[in-house]
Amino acid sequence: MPWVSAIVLLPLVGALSLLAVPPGGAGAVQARIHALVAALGTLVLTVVLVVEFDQDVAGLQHIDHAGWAEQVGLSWDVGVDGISLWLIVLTSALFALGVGAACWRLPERPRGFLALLLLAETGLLGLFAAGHLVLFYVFWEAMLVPFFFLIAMWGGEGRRRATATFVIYTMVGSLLMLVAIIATAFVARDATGQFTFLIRDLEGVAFTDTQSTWLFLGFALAFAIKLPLWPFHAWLPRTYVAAPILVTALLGAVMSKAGVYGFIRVGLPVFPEGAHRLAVPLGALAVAGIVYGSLLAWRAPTMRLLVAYSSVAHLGFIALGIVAIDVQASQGAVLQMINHGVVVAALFGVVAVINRVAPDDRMDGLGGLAAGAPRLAGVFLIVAMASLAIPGSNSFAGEFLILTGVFRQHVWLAALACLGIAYAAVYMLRMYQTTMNGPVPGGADDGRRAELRGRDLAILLPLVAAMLVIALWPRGIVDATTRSIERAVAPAQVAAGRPADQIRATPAQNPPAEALPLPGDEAEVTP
C-alpha cells in the first residue's frame, strides 16, 4: 500500500470531487460530506502510518518512487522519516479540525472555500513527504496558490495589500530556491558524474566550501522568508490580520513550519559546509526575531497582532535550534514545531470565540469575560500557560532542549534567546489579564456571549488534549525523531569540527551509493 502517496493525494481527490457538487445552497450538504471524507480519511491514513513507522530507521521509510521524466532527473518520490512524520500528523489533524470548523459554519461560496483548504493540505503534506528537490519545489509553490485565493476572496479589510505583500515575498523566495535547485543538480553532476534531484543522493556530495555556501544561501533565503525569520517577516502581520481567522490559524500552525523543515531536510544534510559558515549569522537573526517579535507582541493593540508577533518570536526559537547544529537542539526544534502548531491553532480558536464580543480584536475594549465565560477562561489559561512554556506544559520540554543544545554551542546566543521567555510572560499574561479579568466594559451579558459552546469545545478540546499528552509524554515525539535528526545533523557537525562524541551518525559517502545513472549510461546487468 503506497501509504504516503495516498495521504498526499487524498485531499487533492477530495478537492476535485467538489467540482461535481452543485453550486450554491443546494450542494452545501454534499460539499460538507466530500470535504469531511477527504480530511478525515487523510487523518485515518496518517494514524495507520504512525503505527507502521519504525523509529529505529534513520532514513526515509515507505518510499513511493515512480519514474516521470527520468531523462532529466524528474520522478515522483515521497516518503517519511522521524522528522516529517510528526509534521504530517500535525497537518492532517489540524486540517481535519479546520475543515470540520468550516463545515460547521459554511462561508460564502462554500464549495470553493473547502476545495482550496484541501488543496492547501495536499501542498503541505507533499512538501513534508517530498524526497526530491523538484517535487519539494512543486509542493512549495502548490500550497501558496490556495492560501492566496483564500485570503484574497474570503479575507477582511486590507486583504488586497496583504495578498500582494504575501505573493511578492514568497515568490522572490521561490525563485531563489528554483535557481538554487537547478544549480545544485548541475554542480553535483560535475562532482560525482550523477545528475539527480533526489535529496538522499545529494547528501554526501563533496561540494567545495564556496559552492556549498552559495547554494545553501539560495535555499536559506527562501526558507527564511517562509518562516518568517527577521527581517523577512513584513508579510506576516498584514496577512494574519486580513485572512479569515481559520486560514490565519492554519498559516501560523502549519505553513510557517515549511521554512524550518527546509533547513533540516535540505540545508544541513546537503550543504553542511554552507550551513556551518552561515550558522552564526542565521542564529543572530533568529535571536533578533525573538526579541523583536516579543517587543511588538507586548505593544500589539489587537489579539491577532499579538499572536502574529509572538509567532515571530517562537519561530525564532525553533530556527535557532536548527542552525545551532546540535542534535539536542534540533530535537527540541522539531518538538517545538509540533507544540507551536497546536498552541497557535488553539490561540486563534480562542480569538475566534472572543470575536463574538469584539469583532475588531482590540483588547482595550475588553475585560471581565471570565465572569460570564468560565469555560473560556479555563481553556484560555491552559493555552496561555503552554505558550509561555511554563514547566509542566507541552512547550517547556521543546524550549528546554533548544536552549541546552544552543548553550553547548553558542553561549551568547542562548543567553540572549532567554529574553524571549521573559517577554513571553509579559505579553501573554497581558492578553489574558486584559480580556478575562477586570470590569466588563460592554455590560455583564458580554461575558456570557463569549462562553464556549458545543462546536467551540469540539475544536478546542482536542487541541488542549494534545497539549496535555505531549506535556506528559514528550518522548513519544522525541524518540521517533532521534535517528533521523542524528542523520540530518551529522554532516554539518563534521563540517563544524564538533567533537566525535557529539556526532552520532555516519555522514553519507560521495559518490552516493544509490545515485541514479546519467542519461545514456549502460544499465547494470544482474547475473
Contents of the next structure:
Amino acid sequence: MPWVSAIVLLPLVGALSLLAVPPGGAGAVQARIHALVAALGTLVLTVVLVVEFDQDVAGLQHIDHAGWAEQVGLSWDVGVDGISLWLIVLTSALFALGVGAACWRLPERPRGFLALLLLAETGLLGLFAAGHLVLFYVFWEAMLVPFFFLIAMWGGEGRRRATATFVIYTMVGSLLMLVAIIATAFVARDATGQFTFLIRDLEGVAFTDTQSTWLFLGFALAFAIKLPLWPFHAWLPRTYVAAPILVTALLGAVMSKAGVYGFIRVGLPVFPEGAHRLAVPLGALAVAGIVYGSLLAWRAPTMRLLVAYSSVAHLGFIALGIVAIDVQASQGAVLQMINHGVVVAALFGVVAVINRVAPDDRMDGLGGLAAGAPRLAGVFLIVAMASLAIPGSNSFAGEFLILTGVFRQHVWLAALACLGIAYAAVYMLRMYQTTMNGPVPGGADDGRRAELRGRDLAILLPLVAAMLVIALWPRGIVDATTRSIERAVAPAQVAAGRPADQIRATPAQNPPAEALPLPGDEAEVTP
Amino acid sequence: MITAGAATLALGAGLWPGRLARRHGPALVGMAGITAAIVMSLLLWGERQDSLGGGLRADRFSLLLNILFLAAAAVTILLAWREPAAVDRRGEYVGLILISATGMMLVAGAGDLIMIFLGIEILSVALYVLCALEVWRERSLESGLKYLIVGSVGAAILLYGLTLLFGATGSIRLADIGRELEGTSFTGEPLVLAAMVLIAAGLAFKASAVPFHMWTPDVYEGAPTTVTAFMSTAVKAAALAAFLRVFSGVMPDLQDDWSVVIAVVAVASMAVGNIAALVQSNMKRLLAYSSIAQAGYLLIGVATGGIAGAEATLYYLLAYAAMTLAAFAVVIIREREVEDGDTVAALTGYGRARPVLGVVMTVAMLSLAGFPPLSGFVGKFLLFGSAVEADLTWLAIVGAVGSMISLGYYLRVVWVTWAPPLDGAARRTFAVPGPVGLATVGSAVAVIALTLLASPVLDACRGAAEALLAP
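Having looked at the form predicted on its own, could you now put up the form predicted together with the partner chain?
Up next: the whole complex, starting with the chain shown before.
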C-alpha cells in the first residue's frame, strides 16, 4: 500500500471533490462532509503510518516512486524517516483540527475556504515527504498558492500588502533555490557520473568546499526566509496579523517548520562542508532573532503580534539547534518543532477565544477575564507555561536538549540564546497578566463571553493533552528520530572535524569508495 | 497545402450568399482545414520528407511546431466568434489567420534561406491586415501601420543578413551552409559575423526581443485582441523556430560565438520586459511586456544550444502558447462586457462573479510566473537546467531574478481578479458563447495537461530537437 502517497494526495482529492458540491447554503452540509472525510481520513492514515514505522531504520521508509518526466530527472518520490514522520503527524493532526474548526463555524464562501485549506495540507505533507529535490521545490512553492488565497480573500485589514510581501519574499529565495537545485544535480553528475535529483543519492557526493558553500547558500537563503531567520522576517508579522486567525495558526504551527526542515533534510546531509562553514554565521542570525523577537514581543500591542514575534524567537531556537551540528541539539530542534507547532496552535486558539471580547486584538482594553472565565484561564495558563518552557512542560525538554547541544559546540551562542528564555517569561506573563488578571475594564460580562464553550474545548483540549503527553514522555518522539538524525547530521559532523565519539553514524558516500566511476561516465540512475 | 487551401475556401465561403452561411461558413471551413492539417501532421510524424527540392522539409521539428501554430489558429478563430472585426468579415478574418499560419509553417519547415524569408513575409503581410481589421477604430489602423513599418524594417534587415550569409557560403540551402560553416569560427569571417548579427536582429523584431521590442506594446494594444493573442503566441513561436533553425540547426559548431550575443539579448529582454510590465495598467500592454520577458526566457534555450536547449525551448513554447492564450481569452471575454475591459482594473472582482474565468486567469498567471507544478514551471525548470548544463549558470540566475520581478505584476492580476468588487461598479456579465468558452477552458486545461503529460510531450520535443540537429 503506497501509504505516503495516499497521505499526501488524500487532501488534494478532498479539495477537488469540493468542486462537485453545489455553491451557497445548499452545499454547506456536503462541503463539511467532504472536507472532514478528507482531513480525518488523512489523520487516520497517518496514525497507521506511525504504527507501521520502524524506528531502527535510519533512511527513508515506505518509499513510493513513480515516473513523471524521467527524461529530465523528474519523478514522484516520497517517503518518511524519523524526522519527517512527526512533522507529518503534526500537519495532519493540526489540519484535522483546523478543518474541524472551520466546519464548525463556516466562513463566507465555505467551499473555497475548505478546498484551499486542504490544498495547503497537501502542499505541506508533500514537502515533508518529498525525497526528490524538485518535488521538494514543487511542494515548497505550491503551498504558497493556497495560503496566498486564504489570506487575500478571507484576511483582515492590510491583507493586500501582507500577501504581496509574503509571496514575494518567499519566492525570491526559492527561485534562487531552483537554480541551486539544478546546479546541484549537474555538479553532482560531474563528480559521480549519475544524474539525479534524489536527495538520498545526492547525500555523500564529494562536492568541493567552494561548490558546497555556494550551493548551500542558494538553499539557505530560501530556508532562512521561510523560517524566518532574522533579518529575513519582515513578512511574518504582517502576514500573521492580516490572515484569518485559523490560517495564522496553521502558518505559525506548521508552515514555519518548512525552513528548519529544509536545513536538516537537505542542508546538512547534502552540503556538509557548506553547512559547517556557515554554521556560526547562521547561528549568530538565529541568536539575533531570538533576542530581537523576544524584545518586540515584549512591546507588542496586540496578542497576535506578540505571538508572531515570539514565534520569531522560538524558531530562532530551533534553527540554532540545527546549525549547531550536534545530534542532541538536532533532536531537541525536531522535538521543539513539534512542541512549537502544538503550543502556537493552542495560543492562537486562546487568542481567537479572547477575540470575542476584543475583536481588534489589542491588549490594553482587556483585563480580569479570569474571574468570569476560569476554564479559559486554566487552559491559557498551561499553554503560556508551555510556551515559556517552564521545567516540566513539553517545551522544556526541547529547549534543554537544544541548549545542551549548542553549549557543547558554541558556548557563546548558547549563553546568548539563554536570554530568550528569560525574555519569554516576561512577554508571556505580560500577556497572561494583562488579559486575565487585574481590574475588569469591560465589565464582568466580558469574562463570561470569553469563557470556553464546548467547541472551543474540542479544539483546545486535544492540544493541551498533546502537550501533557509530550511533557511526560518526550522520549516517544525523540527515540523515533534518533537514527534518522544521527544519519542526517553525521556528514556535517565529519566536515566540522568533531571527535569520533560524537559521530554515531557512517556518512553515506557517493560514489561508493570501491567503485568510483570517472566523471562523465554514464552510470545507471538508481530509482 | 491543406491550410492554404482551407484559407482560400474560407475566403470564398465568406462571399457565399445568405447571412448564416457567411457568418459560420468560413469558421467551419477553417476549423475543418485546421483539423485536417493537424491529423496530417500526426500521420507524417516520425519520417522526414523533403519537398520543393529540399526547400521545405517535414521533420518532427516542423511538425511539432505546425501543430502548435494550428492549435493557436484554431483557438484564435474560436475566440473571435463574436469579435466585431470578425463578424462582418469572417471570410477575410479566417482566411488571413490561416494564411499567416501557412507562413509560419513555411518558416518552421524551411530548408533554405528563401523559404525562411518567404515564410516570414507571408505570415507578416497577413498580420498587417489583421491588425488594422477594425477599420473604424483609429488605434487599430495605427497599430496596423506601425506593425507594417516596423515589420518591413525587420524584414529588410533579415533579408540583408540572409543575403550576406548566401554571399559568405555560396549556397541558399541550409544543409549546404551548415557543411560550409563546419569547423569555422566567426573571428576569421567578418561576412558571416555581419550576417549573423543582422539575421538575429531581424528575427528579434519578430520575436519582440529587446532592443527590437519598441513596437510591441503599441501594436498589441491597438490590434483586435484576438489578433494580439495570435501574434503573441504563434508569431513568437515562428520567430523562435527560425532562431533554432538558423543558429542551433545550421551552425552548432559556431555556438561559442553566437550564444553570447543571444544570451545578451535574452538578458536585456527579461530585464526590460519584466520591469516595464510592473507599471502597466492595461492588460494588453501588460501581456505585451510579459511576452517580451518571455521571449527572453525562450532565448535562454536558444543561447544554450544543443538538444537540451532546443528541447527546453520547444516545451516552453507549447506551455507559453497555452498560458498566454488562456490569459488573452479572459481579456477578450471581459472586453466585450465593459467598455474599458482591457484594463487591469476591469478584472476587479471578476473571479467572484465568474469563478471559472477567474480560475482560468489564475492558472494562466501563476503558470506564466512559474509556479509549480504548472507547465510554466516545468518549462522554466528545463530552460534553467539547459543553461546550467551549458555552463551558463549566470544566465539561469538572471532568469530566476527576472521571474522574481515578474511576480510583482502576475500576482497583481491574480489579486485583482479575486479582490472584492469595487463599490458601485456595474458588474456586467454576458453569457459566453460556446466556442469562446471552449477555447478559454481548453487553453487552461492545456496548461495543466502539459504538466501531467510532461513525459510524452518531452519525448515529442526531444524528437523534434534531434530532428532539428540532424544534418
